[in-house]
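Below, in structure tokens: the form predicted alone, a single chain.
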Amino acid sequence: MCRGVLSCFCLLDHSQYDLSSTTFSPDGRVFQIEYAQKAVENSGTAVGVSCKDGVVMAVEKVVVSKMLVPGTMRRAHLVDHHSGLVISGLISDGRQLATRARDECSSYKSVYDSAIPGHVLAERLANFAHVYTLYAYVRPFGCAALLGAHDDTNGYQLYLVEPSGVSYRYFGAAVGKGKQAAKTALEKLDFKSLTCREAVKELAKIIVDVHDEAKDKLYELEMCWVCEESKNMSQLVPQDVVDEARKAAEAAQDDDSDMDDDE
């Protein structure tokens, strides 16, 4: 009985803070950006890699519905001529994370001239995301961004913009539902030896492996890069090479299984 009462005390005591991102728990915890974490790590699982020349991003974009036309709503978007991101969490939040990213690209140009380095886009799309959890009348946004980009002075760069308000520069990340195993399978690859090309051959086997087909079934792989290939521009994958990579990374699953069966 006195444990029950306890529990439901704690749990009144939880819904106190949780109105609102304004308001601090007692143990120093905002609950408001807890919860849109979790709307990311819901989502579709979004990978990306610094490689040699270049920065790959993927993303899987769970189908909602067999009638739903290819390319609709993308969670891979291209910022500017040097940069592009990929969403997960809400598609609709990392629309306007996009949009935002545009309107720096922008901003920064016609008042500098030249184009914006990809730490200052990532800095500038974390501070607007910090923006949402600082007023009682907004949220903040459910979803977090890979940010790939290339300038003359940092090279190849990959950022983490997360819903808290704080973006981080890395070799590989992950995010999304799947987020552990493929930090796991990012952890093994040689980023200094690795190609754009080797790197989309390797994030759609990752997105292969996490995606869970008891719980969504189909869904689309998008990418996009900005690499030497590419001329150091932002583009979509060729949907060709996107299709044979994602192709041969389940070709490769099937035989892993046949060969788990057979043992």
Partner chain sequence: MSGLRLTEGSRGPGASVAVEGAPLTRTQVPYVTGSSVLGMKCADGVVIACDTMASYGSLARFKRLTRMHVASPNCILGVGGDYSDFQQLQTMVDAEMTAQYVANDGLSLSPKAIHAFLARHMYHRRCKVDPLWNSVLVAGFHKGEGTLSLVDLYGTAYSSDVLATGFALHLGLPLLRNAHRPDITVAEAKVVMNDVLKVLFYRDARTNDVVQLATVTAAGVEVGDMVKLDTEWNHKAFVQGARAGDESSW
The other form holds:
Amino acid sequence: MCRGVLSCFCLLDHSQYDLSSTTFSPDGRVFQIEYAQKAVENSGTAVGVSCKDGVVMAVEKVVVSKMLVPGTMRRAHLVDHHSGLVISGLISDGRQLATRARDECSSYKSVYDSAIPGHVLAERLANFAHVYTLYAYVRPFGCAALLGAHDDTNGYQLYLVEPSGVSYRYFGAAVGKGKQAAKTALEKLDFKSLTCREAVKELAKIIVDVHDEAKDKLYELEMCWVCEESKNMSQLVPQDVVDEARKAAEAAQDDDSDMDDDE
Amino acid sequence: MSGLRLTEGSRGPGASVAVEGAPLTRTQVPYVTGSSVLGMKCADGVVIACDTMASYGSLARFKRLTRMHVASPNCILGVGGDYSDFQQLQTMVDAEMTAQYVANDGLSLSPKAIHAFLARHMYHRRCKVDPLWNSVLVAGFHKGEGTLSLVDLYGTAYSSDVLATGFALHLGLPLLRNAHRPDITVAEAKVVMNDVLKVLFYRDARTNDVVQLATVTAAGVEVGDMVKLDTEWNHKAFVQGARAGDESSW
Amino acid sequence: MFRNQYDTDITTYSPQGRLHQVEYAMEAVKQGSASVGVRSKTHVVLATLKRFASELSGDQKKLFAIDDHVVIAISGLTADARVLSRYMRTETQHHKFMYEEPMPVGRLVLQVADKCQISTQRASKRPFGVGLLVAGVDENGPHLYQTCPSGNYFEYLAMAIGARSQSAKTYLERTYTTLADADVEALVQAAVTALRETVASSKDTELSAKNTAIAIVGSDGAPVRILENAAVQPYIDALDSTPSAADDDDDDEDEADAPAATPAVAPDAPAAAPEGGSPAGGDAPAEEPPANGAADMQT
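Moving on from the form predicted alone, kindly provide the form predicted in complex with the partner chain as a structure.
Up next: the whole complex, starting with the chain shown before.
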């Protein structure tokens, strides 16, 4: 009887369906997961490509104070010798994903004595994220991870792991604030012929282009790659390479806007 | 019910599983073992050396196995004792170094820290009465200075200019001490190592004549190839027996 | 029915993807009295303002030495800070035991931040209501970090947290570039001067040797030093000769007020709202509540 009253109460208030990830709405949606994805969409853009000789990921880091030491608020994380990820969304949630990815890498290694293949890592990481969508006592992760990896059988791989717990393999993927524009730009690339060195420039250009100058003035560009040049090791792209690519992208952008002005 | 009740005696010394009526035991003897490791600190680096055999009891079971493990670009381990425990040590050290790599904060473990890390683990295992049955030489070069340290299955840990493990504690260490000078160079020390390895090969039945040397200098770790020792078997004593020409009585 | 139904549970996102409970925890930091940190190439200095629960009570502790090479200043709930400081002490000791080397500051802060994140994701927990300024030295030299209840952490050259920290930040933003080569005395003076900014407009609080505590740690190998009472006096005395920025001239005052007027672009908005809408978004109260409104448990 008491139950009847309660459910009646809930049905009256439509918005009661979006308070927990253990609640479906009448049309089959889980709002809390969508809201978690919203947290990602408010965050700095992250893009990644899997190309000819490697996989490269880039992320836009909004700098919150000029007194910050450059490079702090890391959004790119290495998870094993051959794999790394960049985070879009809540930084602190992202670190938990990175930590979990590291644990998966080392546990796979201790069982099989070989490096974890990219698809296995992506699946396990997605499973981890998914578990946080199933119980009322936790919340979904407010971040998405672009995961880059290399193994001898599958070559270079790029995965996107989302708060919902889905993960797909991509040639080019984008998440965060500027993902729509970034995706459009990615679609123009020829991933089969693109080299990592070129990809660094392309990604820098995408981030520079989608960056909203009006909203966030200062930002850093952080990049991570696993490629032939890095001997298939995961590493942050050297700062001078990133800076150069960013400068070139900014110069190109200025030229464009100059031309626009002329017209 | 009478049934068969196994006792400690019937289970052999290597038993490691709990059995009703018998005390719980862990590893009590090593099985496949490597023999000695030698180490010497020099003016310009550190040299460690060992042979490449793993024995199963007195059987020369495996030849040409390396007993060295590169822990980091400036640190190498030379390990004697149980070979599978050595492999476990490698896994452990590698996992630790991977954790350092992914932290990606420009910091890495110094050779001294690696030695401390191993010493803590070895002592921890010994306190569980389940030791990793090894003696480990840790050779490194950090901030312009060589380091040479040892840790054994009890967690005993110390550093010295010359170190040896296993049989070489008796036969090799005095030779190393005699040869050591503060200004000895890596090149000179390598020659000394070869001589001492030769003595060990003549006297220690758990060694072979294929040896490996490694150096750690400012340039980093360099692990040498496995080299066959140039041995001499035509000494009169070898051919005719140790007491050839000795007419005296015991 | 409710003003905001998304702000009572730590595991509930708002439709905008924000976590209100985390943002509220960030507010607790602002209720605490101010802490200031500055860094040169060789040293880090923390300066803190101590509150007294009453005339008859002692002061609430603001500085906690963690190890010989690390010290923290806290703003927010002191009891929560004690939990974190005990954790940090355990971790630094464990590192020393394991590696026979002092723990790198960044690794320690990372662990603290990860610990903070955990309590933002479970219904059975609440976030820590405290922010830390962590000062320490390691192989890479001196470091100054800030940690937040949200689990975010930042490395700064100079930073202030706590009540009216915006004034101190404004002062630091003008001066921090000159501090890189400053000697210890100048660094301490800069920290104290910045701290004074937080009480400059207050009628009933004034910086004194009694309510100021200073911590110094340097890459010279000397252990953390904490200065209190008489040891602080010289720096307080020296203050009177350096005019407060607020009294200084009108331009400065305008500048100091500007960020508060437009919180969206305030340099600290991020510290509070590191994007992604996590901590305190644009609608967070721009003005900090008066210091005397804070509960006794906040420092």
